[in-house]
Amino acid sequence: MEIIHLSAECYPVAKVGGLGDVVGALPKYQCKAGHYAKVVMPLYITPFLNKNEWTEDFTGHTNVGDRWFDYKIFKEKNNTLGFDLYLVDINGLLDREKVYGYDDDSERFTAFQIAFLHWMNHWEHKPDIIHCHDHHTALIPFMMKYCYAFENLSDIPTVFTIHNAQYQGWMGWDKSFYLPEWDTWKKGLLEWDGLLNPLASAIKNAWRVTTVSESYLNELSYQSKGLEQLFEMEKNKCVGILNGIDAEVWNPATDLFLDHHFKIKNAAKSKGLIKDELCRKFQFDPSKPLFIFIGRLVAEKAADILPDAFLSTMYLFPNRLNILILGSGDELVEQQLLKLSDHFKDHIHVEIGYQEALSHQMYAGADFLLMPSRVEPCGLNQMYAMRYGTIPMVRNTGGLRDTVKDMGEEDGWGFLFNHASVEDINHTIGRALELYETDQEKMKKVREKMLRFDHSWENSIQHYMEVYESIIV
């Protein structure tokens, strides 16, 4: 089966979340089961282009409302990630070093999409499905039915697949002109209250939806952001499908950023070994345990409340914990960590940014692993953490529910919490901080627990093929 995946982004090309993570590790473990999947994404000025080699595919000529323009399709010449990537490349639009953020985003990644279209336009032949992923890519499946520039790629099979719909890609309909002309009797079917919505286009246009856990998919149909009633008039062709991790660039055995490695029977001598050093580089006594939160500073993780959970935190146990911080984002929430780590230096550290070496050593070398998150599709950072013997506290929402089980059931191995609250935070670090001081062998067992834990992809690909087979003709 022949399956092009389009993303705005793809590890280790260019990531800014768990989007990037997921697009770079499905088509390699779809390839490994003997399918042909490509990546087509925008280029952008990042060291992955710099330090590859590549080979012109296609050069084109199109428009984006009344903005024409050139495109180059550009192939990566070795097959460095395990299957074919693409990248577009704009003069302009989409070569720059950043992924989102600029004020003419909307017009950018609508032209990626018509550039796309518009080079398979060119194709000898057709891919047996088109799977876009989030709100960047999600006016495809609108164009290939209803832009007549297109129709000849109306009987491709879509599948778009939801990892936040927070981020929809609103647009006023004086955006509309960037759509190459399109059947104006479809506008419902690009519209949702009063704007041109390409995430709830792609709902009501894709062939079939695919959410990122079970869990998240149950939860769209009351809360998400505006189109909690679109969920329910089209469940009948959603599925949610939980996400996997890259057992190869995440495996504690061969982790390429660590200096200790560890399976099963010597992960507490590791662990231990990567901890104290970890301790040395921020100055924090090893014999305390470690509490990490490693992700981006954002309303979304509940990072806002993250200043005060800890300021009380401190409070409430004083010099028994260590906290080490991981990410950026708000600049106010990214200020108060900073102070509260200058004032707090003994026990608490922040790292404004993100170092990909830094959050292995993490997740490797930490007792705990909190995730406050209001909205949480997935979470691939409570498995990679379970991955490297590192026990999750997670709040019971979306795929963190569908992964961690409370370690007050039987056989439970982490910490759920129901609220993203300074007050549910502190109970459940009183909780790990307990089992910590008090019950050794328990953190031991459920570390090796874990440890035994397959959250690989070849769990999730034959779910994904089981879609694609359904809409094929």
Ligand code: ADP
Contents of the next structure:
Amino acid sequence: MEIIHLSAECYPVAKVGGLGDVVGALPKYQCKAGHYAKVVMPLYITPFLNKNEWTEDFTGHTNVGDRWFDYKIFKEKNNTLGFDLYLVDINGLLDREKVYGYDDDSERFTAFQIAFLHWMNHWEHKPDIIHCHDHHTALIPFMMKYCYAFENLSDIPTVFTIHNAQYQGWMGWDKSFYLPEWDTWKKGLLEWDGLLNPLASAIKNAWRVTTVSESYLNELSYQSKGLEQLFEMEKNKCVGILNGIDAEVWNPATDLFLDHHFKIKNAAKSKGLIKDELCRKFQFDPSKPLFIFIGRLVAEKAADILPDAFLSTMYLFPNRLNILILGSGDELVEQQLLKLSDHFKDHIHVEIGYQEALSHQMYAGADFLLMPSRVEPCGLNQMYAMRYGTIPMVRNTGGLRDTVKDMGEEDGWGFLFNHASVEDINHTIGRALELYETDQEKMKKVREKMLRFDHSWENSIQHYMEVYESIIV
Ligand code: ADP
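Alongside the form predicted alone that was just displayed, please also present the structure of the form predicted together with this ligand.
Next comes the full complex, and the chain you just saw is listed first.
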């Protein structure tokens, strides 16, 4: 089967969050399973671009609204990622250092999608599946059906995966001229709540829709930033497929970012050494349990309650634990956390920014990982933590609910709590402390259990194949 993945992110080319991890791994494992999966993404100015070799595959000329542009398609030469990678280069629009966050993002990603379809119009064959990820590629299913220029692509089945429905790519109708001439009778298939809504449009126009966990799919019908009714209406074409993790990149036995590697047998010792290194670096006492938080400092992740929560942790459990935070996002939260760590230097450290290496060391060296997310479509951090024998403390929502079982239940291995609140976080920290301080034997057992888990992609690939097969004509 030939599958073309379209995405704004793909690890290690460009990653902002979980989308990048998934698009960097899913095609690799599809290829390993004997399929021909490729990724097409925008060309950004990233270290990966300079470190690898490229061939120019195609040059075209097209437009987004009244901006005409030349674009180039570059193919990575050596199959470095385990699948064919194509970058769409549009001078002045895509070739920037950051993935998102520019005022003209709507124009940038619409141009990317148009260039891709324009290029595909020149192919001599048709792929079996076009698989679009998140709102940056969400106009493709509509354009393939209703833009006259792309009419001959309309019989290629499309799949749309929602990694995060919080971001929908909303545009005013004044931006509708970005799209190549389209059948205006079909305006309703672009619209939701009076706006041009790319995410809603993909839900309406893609042949099948997937989300990254079953619980998240259920939640979308009552909590999806205005799309609840749409999910209710379209639920028959939607399916929840839990993400896998790239067990090669995230492997405690070989991880390139770790100085000490481990399998079940030597986990306690190596994890201890990695923890010692982290504690030395951030001046913590390594005999105390190490709690970590990694992620975007945004409301979705409940980052806004972390400063208050950790302040009360310091008073409720004085001198009993250390907290290491890695993330960036909301400036106010960043400032509050930095201030807190200034005040409690011996017990709290905050690293603002994106640090892939440190994140691996934290998953490996910590005792507990906290994820109080208000919304968590799948969540990868808890799976990485478990893969490295670190106990997850997560809110009972979305993919967190589908991957963590509370220790209070038979054979459970993590901590679940119901509310993204200061009280629930501290109650759970209290439970974790009790475990750490009174039952190291249980901690060991739980760690060994988690190290045996298999969250690899091989399990999820089969579900995606079933979705593809259901629509291939
Ligand atoms: P989301 O995609 O909503 O941000 P996920 O849990 O699906 O959340 O994926 C987050 C990914 O981004 C994980 O690989 C996590 O380790 C990584 N990550 C998030 N913030 C940082 C950071 N500041 N430094 C390094 N890695 C980070």
